[in-house]
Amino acid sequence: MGTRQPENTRSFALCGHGGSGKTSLAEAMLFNNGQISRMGNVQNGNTVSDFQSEEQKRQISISTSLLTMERNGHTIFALDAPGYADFVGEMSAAIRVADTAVILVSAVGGIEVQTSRAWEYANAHNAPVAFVISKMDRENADFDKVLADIKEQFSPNALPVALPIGSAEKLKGVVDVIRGKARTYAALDGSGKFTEGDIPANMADAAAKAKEALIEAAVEMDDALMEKYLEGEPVSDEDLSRVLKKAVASRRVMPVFALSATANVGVQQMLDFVTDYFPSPVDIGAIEAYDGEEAAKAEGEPNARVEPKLDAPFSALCFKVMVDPYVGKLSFMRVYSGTLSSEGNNIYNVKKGEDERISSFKLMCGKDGKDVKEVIAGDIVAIPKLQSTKVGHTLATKGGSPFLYPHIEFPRPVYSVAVIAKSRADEDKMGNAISKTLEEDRSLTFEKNPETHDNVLSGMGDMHIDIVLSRMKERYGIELDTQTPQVPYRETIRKTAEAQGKHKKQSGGHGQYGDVYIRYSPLERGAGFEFVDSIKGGAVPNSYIPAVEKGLKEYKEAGPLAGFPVVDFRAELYFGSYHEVDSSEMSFKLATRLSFRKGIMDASPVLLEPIMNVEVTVPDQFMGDVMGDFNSRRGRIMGMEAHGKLQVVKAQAPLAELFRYAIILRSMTSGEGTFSMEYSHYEEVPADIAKKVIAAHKKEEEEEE
């Protein structure tokens, strides 16, 4: 056993709004750690975070990035998580592995709407959150205003730590709240170098009140404590120290920091406090997880808590897979019990029931990864080239740990394109370099349209295949175009109509010869397909009705309208007559067809949508906008909420407006819009609508001939 605790371990992920800062804060930890000796930055692509092809390209975080700092004798696993919301499935599994979420706040932009994400992901995990008021030094910063709005939107247990001293080219330094005492700067010049004194005259009163919040909010985690606070007694350092550790981990205080990062103002502190008051594993406690019967179906409400204690059996959760050029694969995961040793040992898949072998584990900052011999509970590290490992597996050794931990929630995706190989050489590549992308991109999904016959591919956005697309090519040689799916259109009839199908050939010898007249019914919407055999006196004999059926159940893909599969019908075969010698079942099968190209053409034949309930996020300022977009995208209305300064617009709208959607809202919104979609049910479509795609179907049947 090594000299590491868990004690001493301190995770968290910075998460926010894309361009809130950070990667640059990342970048000014590791600089103010001694692991870097100069700063980089986004714009010149070198930075140790954003270390991608396409993120030093595009400027802005793709993927989770784990950077591993040693402080003061504390191990800290910091995961810069993307801002974009093509990526907010990477900012999702930070979250839910770290046991803090530091949500970064612009100064001047203030909140937007992947900040309400962070937000909402931190709280529905429980995860105590700290906030940062990033780029203090930009000009129109505005510490104060961006707390009052986090106080009103997220909680009043966001109290600050640090308070800025100055803003923009008058930034000066920061004020430690705890400590009371202020850290000046010389120059905003990224050197981090800094002189403590005393709290400037004209802050006294706004520190003696920050402190004076912290003290109220922390004294609560002790009755004792308490009673002599209410009793006028003053509370100690030491005193506050301790319950102020407390009061982070059980999200009664939500420590505030003031800082900007590329100026490198405050960044210090920050650190500092880090590794005093943020919670260890052991402080977070107990993590959920299933065990015995219920780990079978990991579905519910787990039954099984699962504590971070060394002497425990080891047990993990792989949270990202990531392909390096030269390592391999990676599979990133957070040890959330015991101790295991890379040496001698196999590393046991409780979802696939496999043994993986381990070549070493992997301390990661940026893409350098550390070998290191030992990972014990709250590490957050990387083990190269497992086979069967996928996002979401619970890891333990065999025979040790029988729990599973609940799978990691990814949202769905909204964004779909057909994806065409450019050549067969591309073509015999394409389900392979898919198969490892989904692998290492769970919000992505991919499928073959039965009804359609596209290969559809969906993301996040269009930003989003598009690097999707960029990767692939990069990696595995393969180029695929892309077009818009077509709509997974359906046929139905609307009133009843009776058709007789009658197949009668011969040519001398055997001959052919099939007669049944079927009822055609319309079914309520999404009933399906309902067969009944209302023959009576052997009119069609019994061994030929199955091929009646099997012919329905066949031709009902194709219907005669535009091509579509024909749903929500009753088809009842009432009479037909036969042939001693010249019936058989392909006779019935194709008299069956007649019957039922002519019986749906007679019974009101319409085409169906699908419509998808569709949920958007924006800012108050863009509702006009988004309503009267939906207007003309055939959408209603269903329902509005308001989140803070954010509005809820819960809609329905054709799948057929949504394909370009993300794109439409993103452009609409500045960027600050999100929304998620799922499909609801089908429904007619418009007559006008109907016939252009009746017209196009007809075209394209001309074209093949």
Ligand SMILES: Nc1nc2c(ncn2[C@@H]2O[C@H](COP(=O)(O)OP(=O)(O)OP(=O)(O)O)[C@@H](O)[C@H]2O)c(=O)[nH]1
Second form
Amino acid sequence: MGTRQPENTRSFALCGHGGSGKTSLAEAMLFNNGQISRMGNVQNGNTVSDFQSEEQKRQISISTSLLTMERNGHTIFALDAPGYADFVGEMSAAIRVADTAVILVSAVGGIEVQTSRAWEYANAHNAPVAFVISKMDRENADFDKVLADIKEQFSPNALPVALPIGSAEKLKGVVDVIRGKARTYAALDGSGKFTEGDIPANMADAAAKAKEALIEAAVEMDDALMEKYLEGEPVSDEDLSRVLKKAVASRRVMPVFALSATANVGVQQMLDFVTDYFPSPVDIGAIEAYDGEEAAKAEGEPNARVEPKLDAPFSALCFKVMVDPYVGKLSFMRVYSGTLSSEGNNIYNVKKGEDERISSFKLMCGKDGKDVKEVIAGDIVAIPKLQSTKVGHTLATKGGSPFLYPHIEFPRPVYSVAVIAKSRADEDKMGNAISKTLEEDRSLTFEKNPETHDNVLSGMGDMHIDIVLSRMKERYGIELDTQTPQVPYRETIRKTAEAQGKHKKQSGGHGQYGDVYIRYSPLERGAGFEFVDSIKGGAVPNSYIPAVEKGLKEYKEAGPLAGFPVVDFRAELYFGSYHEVDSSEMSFKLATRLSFRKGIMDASPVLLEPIMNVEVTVPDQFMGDVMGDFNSRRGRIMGMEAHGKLQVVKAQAPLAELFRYAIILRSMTSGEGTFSMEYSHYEEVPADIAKKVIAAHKKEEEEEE
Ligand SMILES: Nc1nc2c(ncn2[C@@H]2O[C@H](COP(=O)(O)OP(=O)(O)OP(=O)(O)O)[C@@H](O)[C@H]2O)c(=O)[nH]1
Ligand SMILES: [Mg+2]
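Form predicted on its own done; form predicted in complex with the ligand now:
First the chain shown before, then all remaining chains and molecules of the complex.
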């Protein structure tokens, strides 16, 4: 090392719909690069990328794997992101930190929901894009159709650099459009053995057209060359090479590859293209960051730019944390500027203002890491055993770079369950296991609901939660059951009522005496609780009034209707009586309780439930279903907006109807619908539903007795 240069670094994120072949492609790349002697496959659960047991069991990727390759003097960092919708946060983070987004589209399935998501994320980061039309060896593979769809739905800048020769079982190889050669494979056996020769006669036209399209687009990068081209002069291969690289970096050309990962056809050509034409960090140029005052907040528009220079102060962004029960914690970094040696260097967490100790840097390949002494701008590496660094934090050397990189956004959880420990031992271990899991998984949240006392685990869908729970069982030996969380209902009153509460006991020696008259009246929604003392003439002595107020505050936490907190009411203490000897704070508190329970029940009490603002995004054709479904969920449509071919439906619906909405929406829209929700306000529960909730509460109370 020490000789590595950012100019010779490439990084890309493999992204796209679930099952489009990302992990298989990563595996084929490692094989062709001589890093593994046999290609594993996803069914057998022996790929380098999908090393977690949950990934192997389910045959899908769950979290992003980092694969490092050395090739022709270049260092290549490939991030293999999961495609399944529940893990979209992993995909967006991978696209954020890699220099190029490689979007896989199955030659059979074509563009699917997560393909479009990947495209949107790449656009949001203005990332250079390459497309892989994968699975060319599969029956019904249709390169032309998928290419046409990509051009139409995403960008006309998608231009093939590798054309398939044949398809399905007749797949013979690929045409290298730029070099004008054909690579023909003797067999689809995964060996990757090919011979290079002339383009088959029946493809000569198509290959020439594809090359012409590349030239036409790429010459735009150079005025002089464009002029020559327009005058009809041929463009030399050297000139094309030079401008094509620029065209890829600036998204003027989005190269398209035909390949089959499992049959290992076309993969070498793609790898060669990566080192030849994918942008290096230097081609990508400066990255946006916050500086000075803004760095403290790290909000709004970034106000600084960081160049990927080796002689600049070191800075890096943490985009992933992995906690391995054996290896410990690994923090994954994208280095944006400078160099850093692992020897005797500390690192500084700019976000937290804390020092971190570096023991080593690791070039990762799946679960394995190879120690390196030095990292440079453009690298994507893992650092073991950092303490305070979390996903989204910026690292630098102390006193070096004051920059802070914009935080990594993760989608907000949309699916919640209440978790219950199966045993006492599980309960003891639960907190620790969950906090470790949260560290790794930024699209997971955990909260104890203070009203319902539920331990609520929220994620992106049922598969996500399922995986989290199995992982906790496997790693920490802890078993959790799940339940639909309880709705944090509340109680309130609709009219004014007065109630006396008298507590009197004469049991031998010292008696107890407290007597209060309290008026309960409704307040507007959201007003909470108000206590008014309008005692005149010392009917209740001043020294006991705080006990009345304290009592009310305590008792209102569990209302008389169904045990939920009582809100939005005023309690006015207006009369009472006392006893010189027998009155005490306790007696007045107990008297207050009697008044409270009676008064609330007389004041026309009702249940309130949380109403959520929901935003659903679906393709046009599902609009009717989504709206109809909202009606059946007691929802209200608040508005609609068209965003291209998508419709955004804004609605309000009770939380009670939304716990499983993530699953329902997905099945209603074949996975194409997405939604987010947030709390809006509390509203009265319709009488028939309230009846059921109250009855359930009564039953529970009886069982407890
Ligand atoms: N015939 C054929 N099958 C393929 C090819 N690539 C992948 N597959 C199969 O398609 C399935 C999904 O492949 P993966 O590599 O796991 O796809 P992925 O995109 O990584 O999936 P996620 O990570 O779950 O999003 C597996 O059964 C693969 O064996 C290919 O080129 N040809
Ligand atoms: Mg995968």
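Numbering follows the first chain given and starts at 1. Source: prediction; values computed, not measured. Note that the rigid core is defined as the largest set of C-alphas that superpose within 1.5 Å between two forms.
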With a threshold of 2 Å on the C-alpha, tell me if Ser680 counts as moved between the two forms once the core is superposed.
yes
Aligning on the rigid core, do we see the C-alpha of Glu491 shift 2 angstroms or more between the two forms?
yes
If I superpose the two forms on their rigid core, does the C-alpha of Arg525 end up displaced by 2 Å or more between the two forms?
yes
